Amino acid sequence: MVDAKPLLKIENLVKHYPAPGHGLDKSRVVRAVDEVSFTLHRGETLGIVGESGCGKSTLARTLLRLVEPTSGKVLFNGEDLVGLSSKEMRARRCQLQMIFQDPFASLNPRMTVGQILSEPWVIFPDILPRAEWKERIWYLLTRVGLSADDASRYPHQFSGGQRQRIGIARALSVNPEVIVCDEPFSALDVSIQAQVINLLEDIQQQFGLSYVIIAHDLSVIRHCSDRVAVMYLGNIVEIGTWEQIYGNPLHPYTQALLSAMPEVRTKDRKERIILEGEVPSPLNPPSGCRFRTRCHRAQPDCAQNKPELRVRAQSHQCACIHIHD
């Protein structure tokens, strides 16, 4: 059940990187994430979708401070994580965990599964007494669909789907409240994707977890999210429930993405919307609306006015100056 008070609140989060090859010219930056805001409630799953390079993975790492934000706030239970020291942030790591895209690269090949799962307890000894480690490892493995005997095996002895299950078990080992999943299904085939989605849903209900799931597959996000945020070139252009996003998309970019799905069509169009041109560089994004150079509904004033993400109806938010309330 979703709590009314946000567990995680992101306010105007920014991550800029120095532009490569520009030396001391700090005015030239890559605007990977640019003033992103959203909320995540307890027990909720927020899916974030968009084309490759739109800033989804950078956003995931920035909100967990795996990379330092340029500016903005990350409020977890009302506390701003951006203002914490390294030592203070380390103490919060138990509450905020991550499942990575590549389930093999994220696991130490020289450690057994048992060692991988118990490593967090070495770092945070107050979580679990050593005498209970073995029993807890067995519990975590069986909970994610593996065998207790797998504790003595190494990551290379497992399939991709099994390795992702180990990554999920590792995230669960510190009793987190929020898990950020960065493309957790992209390295898996379709049948294994369904199994991992079902597993994430089961443990969410059991442990009362909240998820931020990053993905580029709109079909996957539709089946595992309560709300969906659509990103384009470092900005969120639309947020709503999955029923709102898939049933009545407002932003032209969202409409174009959904028109590529055979099972989903936009409300006012039946044909495929083809996005013309290349995605602009985050080093020099277009003025005004960043999507205007590829938008099938662009008007001259789109170049002068930067659209704000505003509520249109029943918490359905959209950033487009030509969408009327």
Contents of the next structure:
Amino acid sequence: MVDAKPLLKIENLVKHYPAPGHGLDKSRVVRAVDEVSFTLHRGETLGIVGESGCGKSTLARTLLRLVEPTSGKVLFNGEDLVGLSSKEMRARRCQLQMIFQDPFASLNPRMTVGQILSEPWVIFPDILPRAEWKERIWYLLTRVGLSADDASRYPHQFSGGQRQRIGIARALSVNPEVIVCDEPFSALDVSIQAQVINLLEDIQQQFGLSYVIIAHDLSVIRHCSDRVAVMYLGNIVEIGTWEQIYGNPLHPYTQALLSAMPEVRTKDRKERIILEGEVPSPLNPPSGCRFRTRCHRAQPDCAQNKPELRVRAQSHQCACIHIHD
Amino acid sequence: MIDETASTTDDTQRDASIGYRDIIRALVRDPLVLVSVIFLTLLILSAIFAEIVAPMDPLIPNIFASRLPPLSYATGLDGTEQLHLLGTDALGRDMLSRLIFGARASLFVALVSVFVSGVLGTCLGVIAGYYGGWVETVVMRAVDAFMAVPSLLIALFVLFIIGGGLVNMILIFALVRWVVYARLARGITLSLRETQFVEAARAIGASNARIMLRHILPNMISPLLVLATLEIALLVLAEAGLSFLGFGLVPPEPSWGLMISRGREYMREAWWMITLPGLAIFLTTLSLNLIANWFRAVMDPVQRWRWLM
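Return the structure block for the form predicted in complex with its partner chain; the form predicted on its own was the one displayed.
Next comes the full complex, and the chain you just saw is listed first.
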């Protein structure tokens, strides 16, 4: 299932925002995404988890260049997207698509569903000849579980789950290879969430898609990811297959997150690790390991050395200097 | 997978495509708007075909028939008995004919200036809000500068230098009034620019021009339309004011504003001379407001079905 050569390779991606109220002082920045690297293989689903404000959404937008990265590389099929001019980038947008968090804000209220789905074909007439538009819209709508008559309706006439399906159909309309999903389930009811997850899995198999799914819900990520990356304050602290992350979490932050996951089990329940304090400000992150201020295993030397992501086992990487296995 | 589809069975009439038949049906259902549409249509038609519609020449005075109240008869210059339906003014000119010819000037100035300033201001505002940076700084500082000086004062000053007249007046109004649209358009663009559907459009490869025209502009039509109707009313009055001061249309030429300014002198003894053109302005702006409000709702997919059902 997984090729040797990655489809998408992110290298040291950085996004710094100028700090609010410090317009002239360029050194004061919000380090939303700092030195993030990972790979995504064809047909694979990479889940990215982390608490609010850790830079997950910025990462999603940066790797699609909806937000310009400060530095780093986004290698898609070996080609660096960051170096492309905006015109060259536009021509490659079809290959990378995005599904958005809020289904009520991600569809233009003034366009019918048909117009929304056919817009990419208006922009790139080569994708599909006009004669086939109607049929293709019908196909896409039925594929995501809506009816063909829905093409002439407006977004406000649909429920949240239906709108998210329209968003999925829009992403599919350009035959992408990678779809980045930014919290695609968090605005949906639990029952609808399950349907949308199943839909995403069905179309992944059918179209051979690769997903980057961003979520804060660990159980959702476990259900749909092949590999999982854990983010904390702009850094990836641990990345591995879901068996590794959920079965043998190495990083103290991952351990704390997993211990907070609600479980039905009553016996041999592991001790809960309760994180102390607040997430530090990305304006002024702690020195060394960024998690050390809240870590239950922090040592004095954590403040000096910035931990790198290091391979601990087959495809299992963790950024903590106190893990020795 | 058969989840939420059930809820959509009862609202098939909320479908997207609306024909002129639906619009007429909705109009009939809303008599106030219907009356406004009829009134404005008649007004515009009679302004266009003023030569045919107006019973008398609006410019030729008849000293012997001055200040006649509405519904009075007088002997015209050609010796025949003539009915002055809405009376005559201080020089004995027929009020109805002057109102009809005056509609031409007043409406033309207001509509054309609102159109020109609206298009100009909206374009600049959207571009400023969308691109930000120095473009925004330049446009918005210009807006501030125009806002800081009373627009009628600028108009007065420029018209004093380049002279009055219809075309100059339209140009000046466009020049001083674009700022209100620019400010509104920029504000809305700033918030729409960050929405997810604009991001989604960018993700499918839409160009900046396309995002502005197809995604941002259609979503600000409603507030712009409301602003434009208010501006029409304002400009009818501004035209009146400037003409009154002698910087707009030149006197024997009829316009509602000039008629009011002339009638003002006879307010005590001839109420119709000021009341009738005032009523014309009032009814025109009222109808425009009603129609704009209705049009805004009908154009909005979220509200449309209420009016079309």
